[in-house]
Structures are given as structure tokens and as C-alpha cells.
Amino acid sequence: MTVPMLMKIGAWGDGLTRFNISQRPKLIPYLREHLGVESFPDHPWTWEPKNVGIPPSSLSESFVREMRSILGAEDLSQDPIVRFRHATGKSYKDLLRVRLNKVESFPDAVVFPRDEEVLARLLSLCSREGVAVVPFGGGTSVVGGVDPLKGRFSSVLTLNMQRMNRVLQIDEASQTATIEAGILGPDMERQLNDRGYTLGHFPQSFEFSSLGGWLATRSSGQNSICYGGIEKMVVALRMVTERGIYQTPLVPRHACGPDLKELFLGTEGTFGIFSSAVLHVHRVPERKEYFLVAFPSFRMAAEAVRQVVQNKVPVAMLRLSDEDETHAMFHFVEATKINPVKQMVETLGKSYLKLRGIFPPKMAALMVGLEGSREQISERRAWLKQILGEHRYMNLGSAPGRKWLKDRFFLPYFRDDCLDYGLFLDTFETATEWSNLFHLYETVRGNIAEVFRRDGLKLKLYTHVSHLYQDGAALYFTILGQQGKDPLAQWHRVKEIANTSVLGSGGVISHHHGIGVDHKNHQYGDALVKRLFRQVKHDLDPEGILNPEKWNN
């Protein structure tokens, strides 16, 4: 059968792309000095199916025959490799499990529904026969959201939604588009761009994640300041449940609360499976201008960007890196002739930079994105300059911005090389109010650093402000360190410290990655919330087949 595009097994992305640290001479000494990497062989790890014992499917022949009567001949697979491809997401823990041959759960079959009617019939069959169902979009979950867990059932079916991948309608008068939930980000943007529109939703996983996954996890993209998170883009949803198909009202607003659209968003396939959505779309911007700005410190830069968002400057993106991430960033851009530090020193001179209090590596970098017409960008640039002018800053120009915009989805490939060299690389994110931002930042960093210090392992911890709001911001942490003797046990220990530190410091357990398995024990401890969840779950999924052991199950 022809399987929709899936990423590499045990690694990120497509099979033709590599970060390839061994060919980056500026990055090698950085990793050697700060993380103790001694050698950089150019022999990437590859998955060997012969090393994996994939158990036979537990589905009965009669159940498989009935599924085949619902699906087309090419839309069901029990092939062991296809099943393995759907056994994990793409977290650091997932890649470790694959490489260490410790994947324990596999779907008993993978099906590829092509329309909503087939999806509804499959759910009805699985409900009747007691087979668990796990929805699968692009497979990019980093919190265990697509793990094929059976719960109390004897079998589990993974529903790969990628064949429901069309832009069904564009309403130009309303500036909305009706789009099937299985569509991947690039396919959706191509279909919209052909008509002159964009959704404006660009998460880091954009190239391989699906609309349904964005809806299920309440995703937020890099341009959320301009377009909002996915919840701001949704006009109406269609969701297939055991009880039938439900559509939320197709109106711009209503006073009939509570809003069921909000009830369904972010439920990660535990109430039903999104089949399509009506979304706000926007005209493709005439121009894009991205540039890099430097500040003497992360604290000073955070104050500056707070004022930008609270003054409602219509920027497309603000991405603020702390001093450690900024220092590392300048080792990652060596693939081009752009060297912002060298450029700044040569242009302005060391004495001037010292006078201004800005000198590498002691500085914080802010990537700014402006989009719109020539006149709009000029006006917004002037407004931005006026606010930033109240702080010490230096504009490093548009060359780093063009480079970032071109390569913004490439960085996840770096993790694959890090695993090859015995490094720990994981990320997590949170959000909090402005008044609490640095308390959370310092507490979380300190607690994670202590874990590595106790184990006698080297660590580099990077942080950036990824999404900004009038009342607060999201902090995105990257942990790059040496692996311990038992990498999975080490990950569990670090993850627990990260989760408890975030919650204990007044943050939320996830701003945009979702809950899945890895965060579910830290979400909503309130007994009333759990009772409400269980009641809605029972009403929509009475047999409990949908994504068991996930989210708030």
C-alpha cells in the first residue's frame, strides 16, 4: 500500500535532510568545550528493523474483514514497519526508546480514512467491538500524544488522518476556509496561497504536523502575536464521536455559553476526532521584513518587548533569546557568510559597544518580524524604533532575519546528531504573567542545573521568549547536556523536576506542546474539573475507546 508521508524512524524529518555537525567547524569546538564531545564521526544512526521484535496484531480476522468492508483496499495496513512507524511521536524520549529498542506499545493496525463517513463508521465499529482508537496526524507529538496505548482494551487501532487533506472551500466574502483536519501544514499553505491566502500558523513542527493535531493540542505558531494561537483562528469545528458528528455554530460570535468550540479544542482525541474546521484566513502579506536586534541583557530586552506588546505594535513576530541561547546561536549560523557579532564589532568598534554595554557573548538577541504592505511595515518599524529607543539596543540588520526565515524549521534536525554523540537534548515550554517571568525563569533553570550538577554531567541551558501577550509571555527552555548511564531514567528525572519547577513557580504545564502522557499527571488537579471531564467523556465516548491513558483520562 502507499503510505502517506511519514518522518524518519528514530529521527526528525525527511530522509534527505541532516544537520550534520561534522561539517560545521565553528560548532564543533563549542560542543567540545561546553559539553565534552570528543569526536564527531559522520556516521548517523540508522534504524534496523531486524533488531526490533514487533508482536503480531491481536485483532481478530472477523474485525479486520469488517474494517476492510468500510475502507478501501489501500487504506488498512497491518504491516509491521507501518505499525512501528505509528508507535511513537518525536520527543527526545521517543527517539531514545527507538534507539534503545524499548518501544513497548504498537498499534495492531493502521487505517487511513478518506472521508468523514468512513471515520464515523470506523468509530462505531471500534466502540461496538471494544477496540481502542488513537488519532494520528503528522506524528510530531513531543509529549506522548500518539502513543498507541490500549488502556483496558485488548487491541488498539491508529487512525492516520493524512488522506483527509483538502481545502474544501474558501469563502472570500467572509475570509474563511473550510479545511479537512488531516492536511499537513505545507499542503494547506500551498492550497491557500494559490488563492492568495494564508492561515498564518507556523509552529516549529509546521512541515510535518497536521491541522487536526494543531486543534487537538491548542497549538500556537511563531507568528501568534499577529494571527493568534489556533484557538483564535477557528470559526467552527466538526468532530466525529461515538455519538455521531457534531458541528459547532458557524457564526462570528454567540452568547450561548459555555462555548463548545473551546470545550473541544485541546482535548487531544479523547472526546472525538476532528474531521474539518472553518478557519479565518488572511491575504498573503505583500512584504516580510525580519531583522535581529541586540540588547545588553535578557532582562532589559524582556522589558522592551513587554512594552512593545502592551503598546499593541502590530508586529508579526518577536522571539527573544537569553544570553546563553544568543551565544550558542552565533555558533549555529556559520553555514552562511553572516556573522552578526563580527559584523557588529567591525562596524561599530569594541570601544563603542562597551560604552553601550553591549558586547558578545554578554547580550540577548531579539528576532523581529514585520509583515504587510510597504507603507504598513514602514509605519510599524518607526513605532517599534520609538519604543525600543527607550532602551539600549543595537539593530544587527536584516541578513540574520532572512537567514532565520529561510531555515526556521531546520533546527530540530540538530537533535539527531546530538543523540549520535551521546548528548541529552530536550525542550519544554510554559507561560506566566510578566510580573512572575523572571522568578519562574531563574527557579526552573536553577533546579534543572542542580540535577546535572549532582550527576557530574555538563549542561547548557537555553531559554527564549517564544510567544507574547499583554499580560504575560511563554518561556521555551532547551536542555542540552551529557547523557547519563541510563538515558531514559535520566530523562524521567529531569522531566519531573522541570514539571514540578514550572508549576511550583506559577507557570502552566504547557503553553503549546499539549498534555499527552508526559504532562497528564500535572494537569488540573482540581476534583471538580476531573468530574466535569469524566462526565463529558462518558457522554461523547461512552465506551472509553478514544485515546485511553492520555490527557485527563
Contents of the next structure:
There are 2 protein chains.
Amino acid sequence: MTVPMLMKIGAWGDGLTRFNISQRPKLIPYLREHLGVESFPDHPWTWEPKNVGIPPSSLSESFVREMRSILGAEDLSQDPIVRFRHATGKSYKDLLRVRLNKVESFPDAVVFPRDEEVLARLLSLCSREGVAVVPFGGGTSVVGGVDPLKGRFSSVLTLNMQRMNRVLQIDEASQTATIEAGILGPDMERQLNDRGYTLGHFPQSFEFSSLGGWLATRSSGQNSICYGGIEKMVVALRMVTERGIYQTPLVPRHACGPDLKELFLGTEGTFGIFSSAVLHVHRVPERKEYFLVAFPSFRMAAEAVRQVVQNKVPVAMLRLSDEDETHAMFHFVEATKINPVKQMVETLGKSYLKLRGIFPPKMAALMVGLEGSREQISERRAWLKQILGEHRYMNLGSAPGRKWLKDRFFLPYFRDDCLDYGLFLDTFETATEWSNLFHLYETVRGNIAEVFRRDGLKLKLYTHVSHLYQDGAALYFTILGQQGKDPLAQWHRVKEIANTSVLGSGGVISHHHGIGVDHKNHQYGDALVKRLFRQVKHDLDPEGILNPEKWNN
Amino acid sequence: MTVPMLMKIGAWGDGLTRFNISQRPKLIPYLREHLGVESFPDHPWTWEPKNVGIPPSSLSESFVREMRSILGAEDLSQDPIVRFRHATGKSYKDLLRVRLNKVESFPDAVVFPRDEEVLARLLSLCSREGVAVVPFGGGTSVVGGVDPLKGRFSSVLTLNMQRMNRVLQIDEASQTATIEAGILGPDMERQLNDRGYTLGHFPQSFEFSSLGGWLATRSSGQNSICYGGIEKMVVALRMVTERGIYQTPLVPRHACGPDLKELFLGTEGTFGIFSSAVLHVHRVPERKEYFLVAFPSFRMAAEAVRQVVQNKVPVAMLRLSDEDETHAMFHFVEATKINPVKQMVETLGKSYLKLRGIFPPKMAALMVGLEGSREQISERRAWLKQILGEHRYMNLGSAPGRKWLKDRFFLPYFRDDCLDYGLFLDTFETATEWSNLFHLYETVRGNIAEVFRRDGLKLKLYTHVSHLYQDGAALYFTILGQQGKDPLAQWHRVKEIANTSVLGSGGVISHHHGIGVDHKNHQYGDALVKRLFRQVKHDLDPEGILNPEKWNN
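Now show me the form predicted in complex with a further copy of the same chain; what you just gave was the form predicted on its own.
First the chain shown before, then all remaining chains and molecules of the complex.
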């Protein structure tokens, strides 16, 4: 991998992979019928630099000279294209802004520190000179986390961390690895896999996101039920601040006051910048067995998975789609290769399914992942069967599971095509206790549907549960609808409804995407809590240069 | 249970249970040979109030009147005996101080709030009037956590929380319980058990310690490998501070900045006082199977248990004693009823053990706990056998396990007898990464032994590992030795060596006892970290009335 790896401007990915709806004859009728898309030409949108007015850098020559005295020759760029590449994350709103030429903030320079000392010297310099600093890992934020906002300062620097990408140490006895924060997912996993280990962190952004980004946003991956969110993976952290470098204790557990690392995780570069972390690593599982199970309804399936979790069956993944998402899967089968449910249904026959109380297309699909030795998988499969046996379900086999594993990071590419066809495609997630799950689900769906209905726009709303806990679960919503006349204004309206609906029905504003800009005004906690976080921020970042106008700023 | 439950002054327990060495003929020779105890009269020491000079309360009449206007008539006491009962915790040093009539700080009054509102009003009053406040749960602290120190104030109030002891709600779908912080272990477990649930938190202080104390000290119990330390049990918290009431979000997980509850847990009443918590509860396991396994050495056994943990075998407990602790067990058999290893060895015959590479009395004993359904236990037993099979070990059966379960909270009573016979008996614990475990073990043992050797005093030093993690483990040390001429001065010297040895060899100053007074100067973190915690403290407790001279003060 070239470092830095920079994604295609205004799109997901590196430009080598495409979803390409126009080549997927089974998806086209679905989009035509349900989303009113009329034609499907193969003309992917491409960014044209000539149309973009990037203002000149506002940094003084003397400041740039000082930075150059700290950095290597290739580790600072004021090139307009490099600055544009660091001007947005990868949310639907970001892609829209790029396409509509409405990106308004650019970093005045991008720097690429190669070690912690350089990072610390850069922060000191920026603190002294009053230059805002925005840390940037892989740039995959979908909540505005990397927007180069200046706050009260006149200049802003983006700090691309990707050249701090070393695996520094592996402690085999303690099963930990010390890793620099700028490393990207695939590079890190490859190095760990070579030693027989895995971190087990697979967010959908995995191909392009960084360890530092995961730490900064409290990221959570597809196998969170097995390995936990990133906060469960961290043993110790190093964080560089204006005031100095904080090191949390390298011990398995302590009773010596707060868990300092939990005060730093999730602070999205507003307290400091992670330079490295000591992480739990795990032996790569011998085998993986992923299979699809169908239930008569989302509600019945949710009850079943709750029991699986509360019985502490050590599964590697559970991913439960509601009826609408399951229905969409049928039509996406060939298109997204997510899973060939439709074929399964055709093979088994509807009448057989009906015997099990399942009436396709109205059903809920659960992807189950088991990982471990052959014996472990077999024991867990038996245990699952015992619990699921108290519910109406049907095992649709492991072919869809193999497909899913192959394509697990593929879905974001679909969004680029949607934008080409005038579709709104955004996602958001929340978490709540089991006892509140369906209240939240119904409320949020109802409110989002109402916005599109009033605008006379078509909408498909999909929901799945993919992070499950003893006491509750995350709900992940996908909004696929028709764009309004002013897509940015439409997005703001829909997002506001989503935010207020989630909070109003007892959810938290984000389960794993973070706060960034988009959730800034919907952070949990009353005035007391916000005051407390501001005090801590002020202590660590007295000049307030770190990631202005984001979480907690 | 009467509320408040107050332990016997200068001893462990409520006075109904005694260890009584004089009635244990097999223990006597051990103590005679190894600790030089010559006679074993049955004259348990008893506290005589007439000998104790308790100074009069320094509270003004008007302040007491104001408190009475907030509190119920029976919820405030200035009685000297009540004040004495709240003057110390239950460390070896505390028991010594009581016996030697060297208790110097007493609360000026003890109050018993009955709800959160009263608690908040009391804190406001104390803040306004400049009266220090020391929260008190069950009073079992072994690090000076409940010492009624005044700091810069002229008066100090002890806040006994035991009348805030209701189980407020059980959410069966989410498997959570909302419980007031003053509840004691047995009362809470009984109420949960009645509904089919357990919290799973069983510290050795369980009989007399409170939920609030567990939260305040980051407590951890005997089944931590299964249920986690208290921090893993908490879903949400309410904490009353001078500035107001903090409520952490009631969600299974979020990506919205720091985990606020992890900033409050472990702060030992210096940030605020917990009023209630929402906790995970678990179905009471169908069966329990605890059994003892012998290994040729502590080092070989540690390697085996590390593999059990890193293979994620879902055991309910692992408790591994080093050779010296195992050897002591033989002699304590009849005495403490901890386990009848000696009988087992006699039954099996030394020659058989030798075939397995085990040469009693030099061996290391591991207590294994399995809990769950018959099928789960059988699967887990098989899995364990597979892992242990790669090591030299011998299963000594479940009779010792049944004994252990029966007597799991009994050991602290032994200390009272030791004091009667002029013995030093203190314990301390730390945690470290697996790769550092034996370096720490050898260093700490060597340094403690050296102190006693230089003083010409006999010593037995026992160590066990009873909290295990993927990356490391806690080491729990028991010092049983001869008292010096000035036992308090001796204790201070030994404690200082223990503290510096632990820190100097890469451990943390406490795994689950907390900081209190005894570890105050050995808290983790450099000046930056300490400054940060002081800033937070200052924000929550601007007047500094909360638990002065303890952690972080």
C-alpha cells in the first residue's frame, strides 16, 4: 500500500473498485419500481479539479519554514489537490458537497508526521502560533469528523497520520501488540496475520480507516460481539496534547481511580492525538462458518437473538435484518453479492418455508458467524440450535455466509452509483436497551418515512441489528430514497429528524460513527456533563487548537 | 439484616462468627513451627470503650439543627460509640490502631440519608458550611478509604449510605437492575436471587461491603473472570456532587465521547457519592462445580492458566496458589476448612503424585470453578482437560471445591486471631502483564522477605493469582509474620517496601483494594495525569469537601 493512501475525491474507495448498477440487470427493476429511477447509463461521475476554487493557503511563510524545520522534505504539502483531498470525509453529505461544488473549508496545509516526537513538536508550534489542527487517519468519517474547520483561528492544518504506521512490538505471552496510530486496517491485519494474530476489528470502513480513527471515534466492527468495540481492544494508549504526552498504565486492570483510557477514547481529536496504542491481539481462528437463518418477523428474530446473547453463546457475529432490508436483499442478490437468499428460497420452495411460519418475501434474515476450531464451531452450532429451537426459524445454509464474508466491505461502493442516479443514500446508527428497542425502531422509522411522504418522494428504509449486548443492541438504519430538488437542504432536514427521533425515543446519538459535526448538538448529557468535558478539554488543549467546532467544542 | 449493619469494633465480621485457632489442633503446630507462636489461649481481644478518648463533636449546634431539618430523627448520630465505629476501616493497620488505642480521627457526626434528594441537600449544606464529608458503605476498606480525615476543614461528617438500600427496578428484557448504592452484598443477592438473578460480584468482603463501596473502589470479586470487575457490571450510574447530580447514559454502548462512568468509577468518594446504579444481572447458574488441580510448580501452573484464559474457556473462577500458599493449605485444612488437600494427598499417595511430576508438599494448587447447565459444565471440563493435558497436572477432585464455596468469605476472620497471638497479617494486590508476572513476583517476595529477615522475624509469604485477563493477571500477596516491637512502625516500613517493590517492578499499586490513604503517594501517572484528575476534582467538588486526603486529594 502506498502511504499515504488517499481515497478517490467525492467517492468511496481508491477508484479501482466499482459497484456499477448498470451492469446488474436484477437490481435495475427494483430501483425502478421502488425508487423511481428511470434510466441507468454507465457514466460514473468524476471530479474535475478545474471547476473547484480552492483559496490560497493562509499560512505565513515563516510558519511554513518552521514546520519544514521539524518535518521531512516530503512531509508537508500545500498542493491544492492534496488540500482538497483532505477537505471532507465520506458521508453522503460530503459526497454531495463535492459534487455540488459546495466544499467551503480547506486545510491550509497537510502534514505527514513520521513519529511521535515530530507530532509533539508540531502541536507545540501550532499551539504557540494559534493554528488549528485537524487529525486525519483514513478520512472515512461519515459525520464530518475530518472537516478542516478553523474555529476562532485564521489557519488550519490537517495532520495526516498515515506515515506513523509501524507495528512496534508484539508481546506473545501477553497477546498484545503496540502499534502506531496511523496504520490502516489492511496493513495492520496483514502484519498481525503474518504472526498468527488478528485484532478482530472489522468496521465497514476497514479497507481505508486507521487505528487512530478507530480510537478517536470509539469505532466498532462487524465482529464486536466477539472481540468488542475498540474500547475493549485497548490495553494502553499514548496521546499527544498541547500540554504533553499522556500515557495510560500498561496493566490488565487496576483500582486506582478512573480508567484514563476511557476518558480519551472517543474524543475525536479534541483532547489530543493518539500516537500509538497497546492492543489485545488474538490467534487467527482456525475456521469460519457463517450462515443465514430466516425468521417469520424482525420482532420474533430480535427475541431469539436477545436470548442467544443473554445465554452468552460465543458467536463471532450476529447481523439481523428487518423485513424491509431482508426483502431488499432478495433483489440485491446478484447485484451486491451480499447473499443469494432469493435462490435459496427458490430452491427450498415457498411452501416449505410456510410450514415453518415464514412467508417470503416478508421475513427477517439473520446472518450468524461462528469462528474457532471445528469442535468449537460444532458445539456452538448445537447450542444455537437449542436456543433458536424455541422460536420459528429456518437455516438457509452457509452459501450466503461465504458470499457475505467475501463482500463484507463492499456496500459503501453502492452509494457512489446511487448519487449518479439521483438517489439519497445515508445511514445512521444508535443503541438502546432491549426493553426500548421496538419503541425506538417504530418511532424513528415513522418519522423518517413521514418526511419523504410529505415531500412526495419515494423511500426504502432498511434496519439491521449488528452489535448486540446483554442489555441492548445497536440499530443501524439505511435511508435509500429519491433526492429532493435541493439535496443538501433535504439532507439537513432528514438528518435533523433522524437525530431528534433517536434522542426522543431513548437512543444515543451514535453507536459507532461518532459525533463530528453532524451530531454536535445532540451529544448526550446535560449542562453539567458538557461543562465537565469542556473543563477537561480546556486542561489538555488550553489554546483550543484541536479539531475546533467538532465534538465538545 | 438490621440497617445499618455495623461490624465489630477492631475486628472483622459482626461478632457472631469466629475463626478460633485455639480449637484447631492441626493449625497450632504450623503456627508454632513457622511463625514461632508459643501459646494459644482462647482469650479473644475485646474492645473496651472506657479506654478510648473520643473528643467531643466539633459541629456547631446550628449546623446540627440544619442537618436535622433535612434528615429523619433517627438518621443523625453524635453518639461517641457510633462515631468510633465509623472511625476506621478494616485493614491490619486499622485493627492495630484500635487495639493500640491509636485512632486519632473521628467523624463529628454520622448521618444516614434515606434517599438521593436528602443526600444532595446534605452535600449542598456541607459545601456551604465547609464541612468535610466521608462516604461509608460497609466500612470494609483495607486501604484507609473511610478514615474520617478533615483536610483543611474543622469538622468532618461520615455519610453512612446503608439506608439507601432498595432494589428500585428489574428490567427483565434487558437483564438489568437499578439498585441504590447503600445496599450490602447479601441483601442485594437475596433480592436478586428471589427473581432468579445474580449480580455475580463476590469480593471477599461480600458479607459486609456495599454496592457504593464496590463502585467507588473499582472492586473485583472472586468470579471476575466470568462476570468482570464492577466496572463491567455497570450500565449507568448516578453520582451526587457538590455541583449537582450526574447521570451517565443508559445505553449498551455509544460513540459519543468518553465513557463517563469510567471517569467516576474508582474515585473513592472524592468526585461525588454514588446514589444508584443500573447493573447487568445474570440468570443464577443451574449448577456449580469447583474442583482442585495440582501442578508441579507455580510457574508451570501459571503457564497453564494463561493458556486457559487466552483460549477463552468460559470458566467461573480460577484461583492459583503458589507453592508456599499451597503448602499452607495442607496445614490449614482442618483449621480454615478451605480445602482438604492434605487428605487427598494422603488418599492418592505421594508415589502416584510423583508419577505426575508432583512432589508434595512442593506443588501449586489451582481451584477451578465451572458454572452453568450440566451440559455446559461438561463441555467446559472437556475443553479444560484438553488444554491442561499439555501440562503436568493432577485433578484432586471436587471435595475441596465444595469446601471452598462454603467458606469463600471466611478467611478474614483468621486475622483477628492472628492479632491475638502477636502476628502480622496483611495482604496487598497488584496486576501486571503476563510477560512481567514472574519478574514482579520474585522482586516483591524478595524485598518483603528481606525486611523480616533483617529484623530477625519469622515470615510466611503466600501468593495467589485469582483475577486473570487475556494480557495479564493480578497477584495477591499475604504476609503472615511475627510482629515487631512497634507493630505500627513495622507495618509502615513493610507497606512502604511493598508499595515501592510493586511499582518498581512494573505493577500497578492496586488491582482491587483501591488507593485510600495507604496508596496515596503511589498512584499511577505522572504530573500531567495527576494534574488532569485534580482539575476534574476541582470542577465537581470546588470546595474540596469530598473525602479529603484520600485518592487524588
